[in-house]
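Only one chain is given next, in structure tokens, and it is the form predicted on its own.
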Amino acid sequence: MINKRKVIVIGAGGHAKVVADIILKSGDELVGFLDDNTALPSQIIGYPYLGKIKHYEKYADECCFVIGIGSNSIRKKIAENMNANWYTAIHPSAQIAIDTVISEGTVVMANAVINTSAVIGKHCIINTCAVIEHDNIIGDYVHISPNVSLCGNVKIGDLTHIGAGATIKNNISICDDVIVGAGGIVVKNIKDNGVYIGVPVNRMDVK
């Protein structure tokens, strides 16, 4: 018999509730939520609000943790300030190749596809119905939004956010700290951080 893991979600908003659902559907035990918003109700989707994030140490000996917060930079800040056992949340409906590498703290949502020889960094979000094709390399603290398509041999830098429905052509590299807008199509390498939108994408002017 496989022992259930006891898991606490950091964050208590909409994204956190989706992460909690993955934990439950994976057959593990959801202990509750930690969040710095003390105005939260005593229960969230039927599970307890346990207090501020700093209180994680009370549970660290018997629980593992996953960050249910959509902001890449906030996930990074929290992860770097917690000495925790991290939980990797993978929805049972996700299709993941046998040789894929998924690092600690990452969340893979319903109906995502991650194909052969892909490498996913730590504390990433691979959102609902995203497609990560073969030989992709995804950095740390990346958010791949719903219905994104990354073709083969794509490289995504740390802290980058690929907006909903975007498409990245094969053999493309995107540097750290980039935002690709929803529906954008990337056909050339992105070497400078910033916000890129359009079909194909162009960098927005900073005013």
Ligand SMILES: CC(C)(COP(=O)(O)OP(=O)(O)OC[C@H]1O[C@@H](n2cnc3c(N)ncnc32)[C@H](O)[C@@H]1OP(=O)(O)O)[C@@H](O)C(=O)NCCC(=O)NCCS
Contents of the next structure:
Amino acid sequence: MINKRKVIVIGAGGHAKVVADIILKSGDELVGFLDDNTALPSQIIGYPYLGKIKHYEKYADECCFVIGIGSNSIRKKIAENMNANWYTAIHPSAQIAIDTVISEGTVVMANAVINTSAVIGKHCIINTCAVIEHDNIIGDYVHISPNVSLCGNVKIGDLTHIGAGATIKNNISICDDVIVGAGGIVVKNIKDNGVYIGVPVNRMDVK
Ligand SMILES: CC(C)(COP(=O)(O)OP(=O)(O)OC[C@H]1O[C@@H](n2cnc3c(N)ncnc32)[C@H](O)[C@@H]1OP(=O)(O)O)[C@@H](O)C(=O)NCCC(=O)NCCS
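What would the structure be for the form predicted in complex with the named molecule, rather than the form predicted on its own?
Up next: the whole complex, starting with the chain shown before.
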């Protein structure tokens, strides 16, 4: 029998609770939550609030960690400041092809599909019902929101956020630090960072 892993979630908001649910559904042990908001209740979905993130070292020998925070830049900052064993959370209902690479700390949510030869970087979020088609290359600290469709051979740079329901045409590259707004359709490569919205997307004016 495979031993249960003991897992602590960094963060304690809505996204963290979804990550916690994946840990439990995977048959692993949810030890609790670390978060810098000390006004949190003592229990979150029935599991303990363990204190500030800096206290992680107390648990580091026996636990692994996953960051349950939606902001890409905050996940990056936390990951770079912790010397930890990272847990990769994959919901049992996700459909993952046998030859995909999913790097440490990444979270794959319910009903996501990741198809053959895709490579997913570290500490990404592949959210509920997202479709990552064959041969996609996804950087680190990326968030692919619920119901996004990435067609075949798409490349997504580090720290990029693809908003809910967006569609990215096959063979498209999107550079680092881009936000594609919810519902956007991307039909041309995006080479400059910024926020892109619409059908097809255009760059939003900088305020
Ligand atoms: C694109 C986005 C980042 C812009 O956020 P923002 O800078 O706060 O923009 P605002 O809400 O101030 O809207 C500014 C304008 O853009 C429009 N707009 C905002 N988001 C849009 C979108 N996705 N598509 C089309 N237009 C959009 C607004 O209607 C508004 O138009 P107006 O100036 O004519 O009134 C945000 O709306 C978005 O889509 N985020 C993705 C959210 C998401 O998918 N989350 C998933 C979590 S799991």
